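Next comes just one chain, in structure tokens: the form predicted on its own.
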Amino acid sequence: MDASLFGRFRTATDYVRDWSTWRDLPETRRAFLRWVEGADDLDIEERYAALRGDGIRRRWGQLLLTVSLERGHRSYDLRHEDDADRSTDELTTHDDPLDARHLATEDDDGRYRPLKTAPTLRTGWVFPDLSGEEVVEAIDYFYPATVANWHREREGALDVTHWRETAERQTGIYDVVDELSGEQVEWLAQSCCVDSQCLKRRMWDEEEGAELDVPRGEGAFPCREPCSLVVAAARKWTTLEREEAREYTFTLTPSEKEQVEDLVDAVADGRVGEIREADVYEGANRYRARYLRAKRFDDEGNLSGVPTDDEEAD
């Protein structure tokens, strides 16, 4: 068989393989798996050449998916994006999608991850050979409902529940969260719903027609309503906002004032662990913080000896 005839035969075979691959899959999974390999952007010859070569890669949050053709069937390699260049032998291998639920529980330091879509997914593992059905199942354990909501958004069918509606339906200890003002809801979204804290792209606002002036994020999958972590944080912010502001007078040097600001920034941005012990030019350096405490805190832990409440001063 000459090369031209072989090429036409293989293309015809690829069309048949493509049709048989997608025909029995549920709509959401079919749409997602076709998106993974760029089926709407690449023609079939280009796509199958890539699948037979190094495969086609897509990122989903911190996950890296690589689809390739192995023995005539699609094989999906799923791993953390930070492990993109590591060989399978260097990683812990898994073949049961259910294992993803356990891998998603703790971060690299063994700390519990209350928010599955936080950018803290642990590294060092790989699912080297999953089927299409299995890879979607594993992703659903890592990032629950993200594929379904992504598909609803593509179909123009994403139902969004905004903050006011979410707050008004809270009961029990969370009943208070509807007290937050519009400005305070802005601060709430700024603290919890940005890319550094969550990989979802926020689609909810204070209410329909009242958009929050906070970046929605760059995530591939949408967030259709305030999550339980946001509601829990809102309860705390609500109780804090009930306090009346007071005026305190502290004595600080200009550098010490800037250091306090650096400390707040470092904690808020999660950078404290990145600051080296020898880098005493950083305001949030541990030794600088200890120096400030030794100099400006009294024996009761009051900044500049100023008590928090009048009763403490008596």
Second form
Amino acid sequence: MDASLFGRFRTATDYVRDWSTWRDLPETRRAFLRWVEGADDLDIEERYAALRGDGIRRRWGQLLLTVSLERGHRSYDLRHEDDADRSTDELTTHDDPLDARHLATEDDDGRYRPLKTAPTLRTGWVFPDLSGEEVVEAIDYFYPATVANWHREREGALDVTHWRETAERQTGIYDVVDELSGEQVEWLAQSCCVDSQCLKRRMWDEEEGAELDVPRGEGAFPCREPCSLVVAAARKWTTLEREEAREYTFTLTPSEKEQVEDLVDAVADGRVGEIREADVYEGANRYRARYLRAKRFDDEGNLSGVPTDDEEAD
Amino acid sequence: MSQALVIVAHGSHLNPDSSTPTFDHADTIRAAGAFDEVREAFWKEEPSFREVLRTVESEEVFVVPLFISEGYFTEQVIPRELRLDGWDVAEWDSDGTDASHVTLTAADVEKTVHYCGPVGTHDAMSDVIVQRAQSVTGDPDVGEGFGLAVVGHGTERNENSAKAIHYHAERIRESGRFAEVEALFMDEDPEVDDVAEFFESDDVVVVPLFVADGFHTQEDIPEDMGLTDDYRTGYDVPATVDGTDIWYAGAVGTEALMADVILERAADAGADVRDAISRVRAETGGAVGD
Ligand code: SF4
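To complete the pair, please output the form predicted in complex with the partner chain; the form predicted on its own was given just before.
The complete assembly is shown below, putting the previous chain first.
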């Protein structure tokens, strides 16, 4: 067979293969797997050349998928994007998509991840050879419902539920969250829903027509409704926001005032663990904080000896 | 028609072990091959109740709550969050322990949803409690000369939680297997604190009717019963308290046979799972039962 004939033959087989690969798949999975390999963007020859070569890569949150053709079948490699360049031998290998549940439970420091789409997915593992069905299953355990909602969004059918509706639906101990004002809902979204905290792209607002100013995020998959973590946080803030502001008088040096600000920033940005032991130039350094406490707190733990008076309401 | 099982449980924002039994039982059921798909969903974890139905592809879905009693979650939260159209608790026609199933549709997916009663009130749950007693004593014939305490939370949002405890205590008592059976509670009388006082037997197995181990089953109850002064140092099984040997079993929900109760719930709602039930019973030691 001469080269051009072989080339045409291969293209023809690729068409058949392409058609039979997708034919029996349920709609959502087909759309997702086709998107992974750019089936709507690349022409078929280009795409199959890439699949036979290094494969085609896609990011999904912190996940990196690589699809390639192995012995005529599609094989999916799934790993953390930070492990993109590590060889499979350096990573723990998995072949059961259900393992994703356990990989998703804790971060690299062994801390529990209550929010699956927080950007704290642990590294060091790989699923080197999953089928299309398996890779979607694994992804659904890492980032539940993201494929389904992404697909709905693409079809123009994402059913967004905005804050007010979610808040008003709550009962029991969460019944109170509808007390939050629009401004407080802004702060809520700013605290939990931005890209540094959650990889979903927030599509809900205070209500239809009342958009929040907080950036929605750049994520590939949408967030269609405030999640349980945000509702639980909202409950705490609702009770805290019932308190009236009061005036206190504290005595601090200018550097101490800035240090208090540094402390709040470091905790809010999750940087406390990165501050070096002896780096007393950092306001949130432990020794700096201990010095401030020794100097400014009284025996009851009151800042500048100023009592809080009211017990914290809960 | 393809069928899916969705197990709905509470989950936790703070404790990673809360969802472990849910995953374990789901795995057992997957391995038995009765459903085309098995999915877990949580109130506090993901997928949420709100979004789980869209993650399964089957047209027919059996939803089984991994909860101990009927009440706030099974009657309000779960049906609301699943968007079950036309849900009306009256259709369960239950006085606290009789909820079986109801067939509805969900507003956001085109699927038939068979919404089942909680595992905790199913008759097969009595077998799991007995199986738990066998597991903790290592004796498949445990019963003679032994007392059994079934422990509940008590004073919760609804009275049904106590009903489930009494229901199983009564069933096991009637079976005559144990010398004595008592229902005890953490927060109301009769209190688990004084466990030894309620039994004449020298050995008492204590089985908390909780779905997962956590704060209550691992910290409160062992300390309240005097098995240990500090839960962190652990306790012996059995541990002697006031001259009685207490065999503390931990949450019943961690017993492998729970997978059988989930299947029984789905079977009652019309799922074709009879073969799987035999396989799961064989695998998890559940030869007990009627
Ligand atoms: S509500 Fe916010 S934190 Fe929760 S999943 Fe959506 S974007 Fe993320």
